[in-house]
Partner chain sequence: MPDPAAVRLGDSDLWVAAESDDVSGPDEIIAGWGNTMRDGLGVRAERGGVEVAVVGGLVLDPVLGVRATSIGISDGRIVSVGRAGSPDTMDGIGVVLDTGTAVFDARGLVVTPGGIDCHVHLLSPQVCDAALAAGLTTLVTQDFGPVWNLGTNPPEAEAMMWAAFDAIPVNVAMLVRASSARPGPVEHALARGGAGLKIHEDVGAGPEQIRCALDIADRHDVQLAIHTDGLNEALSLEDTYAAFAGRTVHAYHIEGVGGGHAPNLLELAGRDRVLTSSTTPTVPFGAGAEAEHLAMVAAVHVLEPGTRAGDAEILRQRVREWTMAAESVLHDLGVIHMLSSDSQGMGRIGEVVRRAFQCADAMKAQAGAEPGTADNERVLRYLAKITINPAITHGLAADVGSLDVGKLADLVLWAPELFAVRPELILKAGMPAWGSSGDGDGSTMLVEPVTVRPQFAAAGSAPAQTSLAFLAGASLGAELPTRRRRARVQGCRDLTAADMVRNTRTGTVTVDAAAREVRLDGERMRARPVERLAFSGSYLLG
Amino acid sequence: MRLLPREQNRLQVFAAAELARRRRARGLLLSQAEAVALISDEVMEAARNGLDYAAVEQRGYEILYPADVLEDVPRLVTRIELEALFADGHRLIVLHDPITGGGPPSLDAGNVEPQWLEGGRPLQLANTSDVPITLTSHFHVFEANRRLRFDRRAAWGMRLAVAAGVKVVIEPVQTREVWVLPFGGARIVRGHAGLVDGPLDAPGALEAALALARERGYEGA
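May I have this chain by itself in the form predicted together with its partner chain?
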């Protein structure tokens, strides 16, 4: 057979799943490892049967229900990553809470609006370009893409007033109001877009950065 490591791993899943199937046939409720193995095996075999990606993914949520497993097991099986061999090759499937009827995160439910942190001040950002521009929580707003038009002076030393990791997208030719907060710590900014390289509160730092921004064509500088 000249089996590859991946194929040997497939057999390990099968062996555990087969153990789970036999135990299920004896009327036993399944444990965490048994449940993961059985779900993985069945999903892989659904692809082997020729189902398409969406059908195979859906199958992952229909194999075991809370009544099929030991009491705590639905809570213990939060995520299964597996790869099945489809007609177009191996494809990753990620199952979320597969026993309790979870499902893949929906991209169709509409965008999540940012929660603005208290203590911020508003700023109007206008995207003058033809691509979306996304700002993240800890970027120095002053140095945002030069095609964003806004009061750069008012954004000096500011970050978005959002939780870490939140993103705010400004669509092409749209204007969006955001809220900004001053940086904490020693207030030293390096990197970012290269308009600042040192302490924000040093004498002349703002004027020097504004001059550089104007020179480089930053809107609103």
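Switch from the form predicted together with its partner chain to the form predicted alone and give that structure.
A lone chain is what you will see next.
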């Protein structure tokens, strides 16, 4: 069985979470790594079970409390980022201080404009969903959430023209202009949304990915 890098990572998280569950069942307090694995696994499974974004996010704050973990773990686990598979595609979930019992932070409506790198070109993204959609710096834009409407052909082989680690949020029903740059190096893409699995410049790769995107309901394909 051949697994994509995303699938391999998912199995590693599951294995670590299972170990954390067993230790917790024996009455042991969880370490930082065990706590992160357990929260991540539970959140990804909640999304896979069909819960909506808000319910999945809320679930992330209900899994562990300070009494469940070793001393200082709540202070050390200040932020967990993971991409969960929802019914309409992968979405980024960000949990802030998920072990304090305080619940999710209030949504900041401010959408700060990032510092765009030179050499990019503009691309209009329209969020047709009712939740924010986040793009990270090195995600293959062509494979972004299926509820984003944009010219996917024009986004082939492109990433956001931002520094590593920077994210851009497109709010519900918002149309936002971003800037994109082509991937460099070997230009091999694997494990993003599963539309591409190999060299971007291989003959027929774009048309095959567009056909798969249309089949799976990606807007703009």
